[in-house]
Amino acid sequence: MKTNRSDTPFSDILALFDSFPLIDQESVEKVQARDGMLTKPPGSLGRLEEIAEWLAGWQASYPPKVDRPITVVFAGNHGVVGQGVTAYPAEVTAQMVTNFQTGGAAVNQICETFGAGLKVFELALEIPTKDITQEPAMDEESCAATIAFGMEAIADKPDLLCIGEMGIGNTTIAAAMCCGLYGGKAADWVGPGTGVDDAGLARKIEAVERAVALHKDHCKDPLELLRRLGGREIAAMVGAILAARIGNIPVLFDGYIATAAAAIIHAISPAGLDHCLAAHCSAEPAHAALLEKLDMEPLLNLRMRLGEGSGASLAIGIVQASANLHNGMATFDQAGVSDKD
């Protein structure tokens, strides 16, 4: 659904899609050639073999490696919280950012486990986006600027980028975006998030219904939908994914909210997510349906629903294992093992 815009704040964003590199076939072929000589039956490592090809191809180098993984967490607040759609107050976003910065969150422990860096970007937490049930969340200029800001995620030149978020109210935002993009009933896309009760869930569904009805005439333009129904952390994740593609950096994206960001890119150009893998399928009910819309199979399904990049960070271990298996296993000749006839 590539849109045509000129001389607008989104023009430069859309122009990036025309400069996307393709996967480096030479690196892929080198992985395939070595894989055929390793001491295992062909295909016996299943998807791990595919991940090694994906990693080298999108790094545009051989051998594949995961030496500098980084998880980037974008934090934003949302005016729709005023509709009573969350179990926690908006100030928890800033409190959790402090928790990330002092090493006390789950994502800190996961990143430490796999030797990954962790960066947290605060996105004007003191100024929530507008209430999407009443007006657009952002104007076009600020949305485009936030996408551009998200591109700073690759400033340290990681070789694997994991993206996640923190934002009280953002499962409501993701549900509204998905309902706007794909249709269906609001209830199809709304879940309990951080644990709202039945009354809170009903308010959440009603808020999504009202928001999508208000903005329905603009939902065919993915970037317009983003700025009307999205949030700053989602816009920044869009920027991070785009920058990683241009910088030949493979991406693991996290749960429902991060996948909603990926869906904006997919709606503009499905090939725009070829350098990405879905790290996990969260327990948020609509996440599986969203992944199906993107035709993506998650690496993990552990019934997690924490957010904060936790699932993406956990999947680093799988990608690291794939690279280490490819690079470290002996060939049949090296091991003195007879290959099949």
Contents of the next structure:
2 protein chains.
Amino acid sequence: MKTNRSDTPFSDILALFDSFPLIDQESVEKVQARDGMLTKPPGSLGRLEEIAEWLAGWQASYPPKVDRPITVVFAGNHGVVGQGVTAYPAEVTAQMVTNFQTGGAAVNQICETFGAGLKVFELALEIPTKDITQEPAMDEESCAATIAFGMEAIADKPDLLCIGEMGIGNTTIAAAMCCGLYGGKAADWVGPGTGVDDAGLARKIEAVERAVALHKDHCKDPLELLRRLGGREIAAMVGAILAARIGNIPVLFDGYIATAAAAIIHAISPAGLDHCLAAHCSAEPAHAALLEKLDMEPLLNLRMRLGEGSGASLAIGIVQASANLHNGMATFDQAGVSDKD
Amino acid sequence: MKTNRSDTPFSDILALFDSFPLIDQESVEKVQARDGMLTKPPGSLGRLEEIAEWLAGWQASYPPKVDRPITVVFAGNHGVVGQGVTAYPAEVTAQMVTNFQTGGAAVNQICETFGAGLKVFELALEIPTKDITQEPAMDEESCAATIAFGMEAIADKPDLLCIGEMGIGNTTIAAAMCCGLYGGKAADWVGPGTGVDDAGLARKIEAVERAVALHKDHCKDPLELLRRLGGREIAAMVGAILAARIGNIPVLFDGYIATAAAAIIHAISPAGLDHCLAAHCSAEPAHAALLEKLDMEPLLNLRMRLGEGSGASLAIGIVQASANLHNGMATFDQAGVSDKD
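Next block, the form predicted together with a further copy of the same chain, ref. the form predicted on its own:
Let us now look at the entire complex, which starts with that chain.
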């Protein structure tokens, strides 16, 4: 559902969709041609073969490579935290940003394991977005500016981009966005997040119900839904995914919140996510349903539910292996191995 | 079903089960204690937390480490290939061994991706085992000797052992073993392997039917079943798993054939596999059913069906990340992050 509007801060964002490159068929065909000569039964590397095609096709170059993977973590704060929907206090967002910067968080260790870079984008943590149960989270101008800021995720020209987030309260935000986008009961989209108790879960469901009821007449336009029910880290992830598409950079995302950002792009144009892979299915219950809406099959399912881009970063190893397999294996001819009868 | 026998070549193998160490509770408790202090919601790293416990517990030391992972590929040839059950000719086994040795195979690239060592054990490739549709694959002495040879897999003292195999014809062997161990129709346990055509698949099913019918009165004793319906690479993998248990080395295995080896140990003593994780669920259709018999949930499911220990080696990255997360993350105190309300 492409929304055509002009002379608003969102016009420039929507215009980007018209300049989206398609997958580079020439690179895909080069992958397929070499893959058929490698010393293995055809198809026997399963999704690793598909990943090599995806990588080269969206990098629009051959051979596929994972030399400069980077994870960008976007951090935001949320007015809805005032509704008592979280297990941890809001100051944890800023504390965790420091933890990312000093190397102590989970995503630091995962990135280091696979030689990936890590950057943190702090999004005005001291000014939480407005409480979505009361008013729109952001005005249109600041939402558009945050999307544009998120585009800086590709400034270092990575060849693979992982996106992640940190934001106390943002599973409530993601649930409200999903409920606004896809309908259904609030309870279907709400889960325990970082581990809220039963009373907190009830407040969380109620907050999502009230927020969606308040903004229900404005949910048809995905960017309008984003500014009303979303948050800054989510807007920034939308920008990161858009910039990566235009910059020929394949994207890995994971988690309920990053996937909610992806869902905004999908709602504008389903093909807008073709350069992305879902890296991990979260233990947050609604994430599997959301991935189904996007028709994406996650690479990993390890019952993680941490955010931070931890699942996306963990999948870097799989993508690196795919590239190395494609580029490094011998052909039947080179190895003197008899091909299939 | 522990079988007590004496004065046979298998007696020494069975005696090993009595000296199996249990998981080291002290190391597990150390992992749990530190895990609870790390800057993440409790449980939010899902299986990665369980892997850290498993690693330290079976290494019987703390902290958990993956400094010396190694993949050992066992290669064997099979008389049953004479029944026309394979897509590739038998000489491919030896050709692929050369390919492993010169670095051109899939598993080489995966091991290199994660910094793992790779060793190949060639098991008398020029003398295939006997055709299981006609007679037992091996005599007891040579089966026991091959198990003992497989124990050399831990000679380099790895801290994580991945096992894999190469052997044209060995999905037929694995299917016969499973059918002998668990009953059911041959067709339920037979799949396309490296990609046999429909006529070949029919011959494969028939070969398994005939083999199991021939040896059906000897399927109660797991080691007797192994020598009759198995193969050398499978016997050697049994030895590798046993040696790793005794040597405090956690094991990753994947694939239908390696799992059939694990099933022999499970049939003798289900707890005999507690130091092992199933790394990947193969696209070979019966593998999922076999993993269910062993009550194991694979870490990965990427539709691979190559063997070579490729799926096990791919999971090294996950296990490395688990260890690094546990060892490298900051605690709430260190990072100055507020813990849960």
